[in-house]
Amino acid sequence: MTIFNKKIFWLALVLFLTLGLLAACGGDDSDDGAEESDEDTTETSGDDEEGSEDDAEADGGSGDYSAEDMEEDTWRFVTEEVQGQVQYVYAEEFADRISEKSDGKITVEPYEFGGLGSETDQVDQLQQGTVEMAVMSPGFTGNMVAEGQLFALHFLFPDDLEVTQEILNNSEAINTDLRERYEEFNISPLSFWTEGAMQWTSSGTELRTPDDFENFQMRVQTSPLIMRSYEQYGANPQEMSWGELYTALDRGTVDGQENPIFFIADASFHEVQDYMTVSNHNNYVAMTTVNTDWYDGLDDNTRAMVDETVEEMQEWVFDEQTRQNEEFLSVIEDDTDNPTEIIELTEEERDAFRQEAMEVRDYYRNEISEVGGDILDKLEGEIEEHQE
């Protein structure tokens, strides 16, 4: 090989090695860039996840609404009961949850019975929009919403309270058809729930058979069907607000009344009654209601928060009424200063009342219902399905 050829060879070799080195360096730069890009993407993804968690916290864990978009407001929430009783503690719990979910922007003010008038006054206030929300029993709307009186029918719901609550939660007859009847009067029931089985108290007479109600002065709510139910047993029903009831029982103006156990004890009715008959003849059904115009006027964001909270409260209030009814039964049993004899009806004794009560269902269909008993018929079918 000549000297010239040797020079060309070495120059080519140096050039080849140089280009290879540059290519290798360029490849390293490209890999580093890709790794940095992956790291950047991971970090950004982490930020997004944190943002999503923050949004979920702002939404109260829902995702259907955001507290950030809510304006400050105050809602009035009336109940038919006093502090410590089921309806009032329900309103308190509801208020706490709404405050938390709205980041304190919305205040719910619970009102106990008497704070804004009688039960019928409260119905009128909700209807007119003087208050936004109310817990009420259908018994005090009987003269306004005829179909709502079906809750006054004795032995309609199963004895098992959990099954009854499941029916109240899921019944189309109640939550759709009956709700529409209330909305004709600017009241929207958002949920129905039991406060426990109803029992009878009495003085002078043990209530064991329908004959024991003959000429019995029975206090009842403002409902034609409730009155008819006790007339079927032979009683003389007397409409009366519960705020007047203790005095009426004490003075003998009326002989007895019906209520869940917690209410009988907390209102001290057992102190002025000789007997409490554990009949479980009915359920005290309460409704969480709102003024329809107000509810429909809420923005979707706020309405979603209300709906979610109402749904959450169904399980909570069932547990609360169970606790109170169990605790107050012990109060009555242990009250030696005001002894009350507790009578537990046998199934045979309850059947005698049940047979009389069945005739009242025909009265409801023919004389009370404005739709020929269609809602009751549908509800009875749903109850039968649950029991099967």
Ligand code: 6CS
Second form
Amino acid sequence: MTIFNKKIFWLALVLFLTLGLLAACGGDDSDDGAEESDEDTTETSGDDEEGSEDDAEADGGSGDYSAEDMEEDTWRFVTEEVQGQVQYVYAEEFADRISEKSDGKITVEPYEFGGLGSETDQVDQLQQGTVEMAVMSPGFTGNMVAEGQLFALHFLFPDDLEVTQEILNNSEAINTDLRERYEEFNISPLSFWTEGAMQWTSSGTELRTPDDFENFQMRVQTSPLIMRSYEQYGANPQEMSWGELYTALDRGTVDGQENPIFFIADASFHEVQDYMTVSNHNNYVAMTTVNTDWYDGLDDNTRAMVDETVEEMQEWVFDEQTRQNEEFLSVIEDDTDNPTEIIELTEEERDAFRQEAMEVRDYYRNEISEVGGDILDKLEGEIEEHQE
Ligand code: 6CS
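Provide the structure of the form predicted together with the named molecule, given the form predicted alone shown above.
What follows is the whole complex; the chain from before opens it.
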């Protein structure tokens, strides 16, 4: 190096150090990333921090966590539905939000139904911790968490789905008492959300009155209370995974089933059924669940991010199920190659089912519940209060 080059080198070094010092002691409006992340813990790191902060705020984020302290990790999130269906798109949206909030450190891998076995296999996997998260229908935990079967009771929740969702969000009976019952089995339901009103589909028989169910072969999920609900109408219920349902309906192994409209159409059940009865006899409840040991073992920071995201997703998934149920009704109506007659029950016709269904509540209290129906009693009180 010549003397001239050496001079330039030292001048540049002094300039560099001076500027660095000024930046470190910088004034109010020259805050660097580190300081910002102290002030707003939703901040992550790097140049695109502002985007993350804005998104967290737009979503009503509490900002009680910081991506900076998070470790790289991958969480498996299994659902009971396939690509495009409500549970699966829920898991995808959840994954996107977690990726953004954790600054890419945490990857959530959604799994669609089928790859990991039946719905009840998935319950086992969550319990064992083979997967960290699952969307689960209480109908598939019927032989384990007795109280969880209350979601099978017909005409329990209000017909207005928005009101039903508010109750699901705020009910202490569900979010505290029932959650504790699940936690005895190492499953923590973090939220409960509707996938829409349920309807009946059938072949051979038009389902308009309870008598129409006499000797009707009805496919149900694995829950003694769902079985009892259809026996009350005179049907022969058969437990079955939905993975086998299309073939069973097609071959006449069963005559009908219940599900929200989006699912009836997307799983093509309407193609092999003559009728769809718009009964709105119940709403389909799904739970966002986590393995309890895993969840309790998360550091507070990461758990706060999970809780916040689960809460945000309630509104998102309500809108998603509304959209899908509306869109798929047109799919059934417009499918002239596979016509399905749509039967709308009158209020009087629904009342006939409601009356029968009230007896099943006694059965739940006396034969199913392990706490004398306490959770149901509390929930009924909350529903009544909410409607006043
Ligand atoms: O009928 C069933 O079993 C399926 N129905 C819905 C709406 N979601 C998944 C579930 O396994």
